[in-house]
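Single chain ahead, by itself, as structure tokens, in the form predicted on its own.
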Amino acid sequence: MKNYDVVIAGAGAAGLYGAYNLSRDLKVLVIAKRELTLCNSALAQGGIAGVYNSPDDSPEFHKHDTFVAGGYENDPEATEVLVTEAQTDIGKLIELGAEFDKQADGDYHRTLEGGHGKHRIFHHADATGFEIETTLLRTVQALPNVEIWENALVCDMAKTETGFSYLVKMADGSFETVNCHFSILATGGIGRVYMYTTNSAIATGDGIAMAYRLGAEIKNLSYIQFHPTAFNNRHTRECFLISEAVRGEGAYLRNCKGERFMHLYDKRLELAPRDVVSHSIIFESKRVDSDEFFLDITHKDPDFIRGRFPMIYKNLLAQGIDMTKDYIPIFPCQHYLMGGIKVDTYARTDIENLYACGECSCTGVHGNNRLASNSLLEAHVFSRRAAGDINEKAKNAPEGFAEYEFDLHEGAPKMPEGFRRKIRKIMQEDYFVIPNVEGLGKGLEEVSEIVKTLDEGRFIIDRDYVEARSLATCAHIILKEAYAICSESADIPNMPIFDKPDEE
């Protein structure tokens, strides 16, 4: 048994920034599922959006763009918090040593991305997430009150009289039981529930599934964002993302004939929000009867491209594509989750002393479609607010720690193979960019059976079992929610708002 004031599940930007903002009087444990930089935060290319010393921009403009992208389903109070407090956290990241690109005059270079009406994205070339993640990691590793466990799998959690208990499987295969008064779930998204995703290997929805089993409210889990420009090599399930910023710098979308086509669907052309562009690609694929699509930035200066997108350039070159000369094969794939564990503006769930931050949470700021580069901002703003709330509550925390005894499934058989493949296939076929309304019911039935088998069955507690159970739980919630929406109306869920071109 190990006891801490606060346990944070997840070592991405939300988890680390939450740890940084906790009082130095609190004993804190951060649990990283895999190696410390393997997380979606580290993969974020575009940047962090926000108004910081920006005379031609304002939080009101930022809020307007966020609402438009989110189909006006955004939570007004949470969105106001997001855009007005952006300057606090961007300033703090700069103070901690995060290096954002600057112009020749010394001012920060702010780039433009789809859905933004102003240049407000702070970036470190095209590897902003990695810069922020490593900056926070250096900072938190130096804190004397914070312990970090690497390659530690959170298998389950339970509510106790004094807080929470976690069952953690360590790198050597042993189990540890960890108790705490306060818990922050910062476990990331659900990308691995799909056959193709831009997400890292850790994105299996573990935190969402555990919170659901504890009885926390899960909201809008069917609000899934499919990024329109994932690299399409037709071979790997983890798709390399071609950043929104490439279109922000003037890249064109082209179909199999080499023709631009966005003018057929939206006045904003390539700078329409992500869901609009993804839907447009699917519509265009049906019109031209092909799924071959390309991103073209060859009309820009080669030196500019190599300097602005060094990581993308290098990764594409390894695939035999020179983006200064060649079209980049792209197609939509799963990228982000707007829903999750429902929280308030202090990241509090409806379970006392349980908080959720980052992609696993549903603050409501994204509506039904996240505006580009708002995710890193959300992770920082609300994890800081969660830490501040915990700092106050911790003054009256219980003295001791209640213990919980987990069933370790000793002597149990290994989980049968095939569950994860079946879940991915169902999700890819029935709930991709435009949902397969006719297939949702059958898919839901099949996933429900998998959930029942994994919940009621007794299998060895290993990574395969824990992740398959999480993926099945999340897929079940997503399909159940989507099926209910489709059953109640003729509308297909999550259809974007198009700014349609004038009819000729």
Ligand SMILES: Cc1cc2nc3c(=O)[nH]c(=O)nc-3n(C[C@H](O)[C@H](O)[C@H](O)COP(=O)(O)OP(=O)(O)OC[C@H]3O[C@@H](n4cnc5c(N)ncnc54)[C@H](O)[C@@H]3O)c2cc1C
Contents of the next structure:
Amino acid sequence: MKNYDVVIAGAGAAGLYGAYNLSRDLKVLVIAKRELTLCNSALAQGGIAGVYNSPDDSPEFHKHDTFVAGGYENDPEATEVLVTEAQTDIGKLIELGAEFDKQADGDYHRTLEGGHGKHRIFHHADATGFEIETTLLRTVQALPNVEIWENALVCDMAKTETGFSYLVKMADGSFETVNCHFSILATGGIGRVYMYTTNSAIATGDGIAMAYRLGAEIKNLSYIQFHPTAFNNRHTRECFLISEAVRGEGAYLRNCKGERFMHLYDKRLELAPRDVVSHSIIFESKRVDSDEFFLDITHKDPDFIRGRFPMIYKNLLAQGIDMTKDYIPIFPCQHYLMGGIKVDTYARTDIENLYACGECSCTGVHGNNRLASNSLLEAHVFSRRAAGDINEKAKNAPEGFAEYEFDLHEGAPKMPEGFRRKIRKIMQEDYFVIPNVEGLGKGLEEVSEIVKTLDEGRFIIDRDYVEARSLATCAHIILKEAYAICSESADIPNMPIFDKPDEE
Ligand SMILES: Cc1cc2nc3c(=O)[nH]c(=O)nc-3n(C[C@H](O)[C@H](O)[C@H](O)COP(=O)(O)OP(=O)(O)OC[C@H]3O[C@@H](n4cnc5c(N)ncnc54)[C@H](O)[C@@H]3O)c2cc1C
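Can you give me the structure for the form predicted in complex with the ligand, which would complement the form predicted on its own we have just seen?
Let's see the whole complex now, leading with the same chain.
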């Protein structure tokens, strides 16, 4: 048994920045189930949105764009916090050594992405997330009060009289039980519940499933963002993202005939919010009866393209595509989760001393569709606020640590194969960009059966089992919510608000 004041499950931007902001008097453990840079944070390309020393912009404008993208379903209080506190956290990242690109005059270069009315995205070429993640890792690894466990899988957690206990499977296969007074879940998204996603392999919704089993409220899990421009090689589960910033810098979308088509669906053309663009691609695929789509930036200066998007350029070249000359094959795929563990503006869940931040949480700032580059911002703003709240509460923390005995399923058989494949197929077929309303009920039934088998069955506790159980739990909540929306009204879940072109 090991005891800590605070345990943070997750070492992405949310987990690390939370750890950094906790008082140096607190003993903190950060746990990552795979290598430290294997997370969605490290994959982020476009940047971090926010008004920081930007006289032509204002938090009000940022808030307006966030509301428009989010279909006005955003939580007003949380969104106000997000946009007004952006300057604190972007400033802090710069202070910690994160390098954001600068222009010739020395000021920061702020790029544009779909849905933003102003240039307000701070970026490190096209690999911003990796720059932020490594900056935070360097910072947190140097803190004397923080321990980081890598390749350590949180398998389950329990509420105790003095806080929480975690069951952790270590890299050598042994189990550790860890107790704490305060717990932060920062385990990221659920992308791996789909056949195709931009998310990293860790995005299996473990934190959401654990919080759900503890009885925490889960909100808007059916609010899933499908990015319109994932590289389409039709082979790999993890689809390489072609950043929104490529459209921000002027790229066109083209159908199988090489024609631009966004004018048929939305006045904002290629710079419409993501959900509008993804839906437009699906509508267009039906109109032209083809799912071949392309992103075209060949009309821009090749040196500019190579300098502005070095990582994307290099990755595409390795796939035989020279983006300075060739159209890039793209198609929508799962990208982001707007819902999650419901939290307030201090990242507090409805379970005492349980916090959630980053992509596994639902602060409500994204409404039903996240504005590009607002998620890294959200991860920072709300993990800092969680840490601040814990720093205060820790002054009156309980004495000692209650212990919890987990069932280790000793002697149990290995989980049979095939559950994850089945879940992914159901999700891809029934709850992709435009949900298959007729299929939702059957999909829900099938997933419910899988949840029952995994919850009630006794299988070896390993990564396959833990992740399959999380995926099944998340798929179940998503389909149940979507099914309820369709059953109670004529609404189709995930439908965006279009700014339709004028009738001729
Ligand atoms: C390709 C791509 C590009 C993106 N581009 C942008 C962008 O430009 N701007 C933007 O704002 N957002 C972007 N996003 C979204 C953004 O990167 C994420 O929403 C954000 O980084 C999530 O941070 P996080 O800390 O919540 O989760 P993550 O960074 O995913 O970290 C999750 C952590 O939890 C750990 N974990 C999970 N389960 C367990 C477990 N059971 N036990 C132990 N540890 C566990 C993982 O090991 C990992 O350390 C992008 C996302 C992707 C996938």
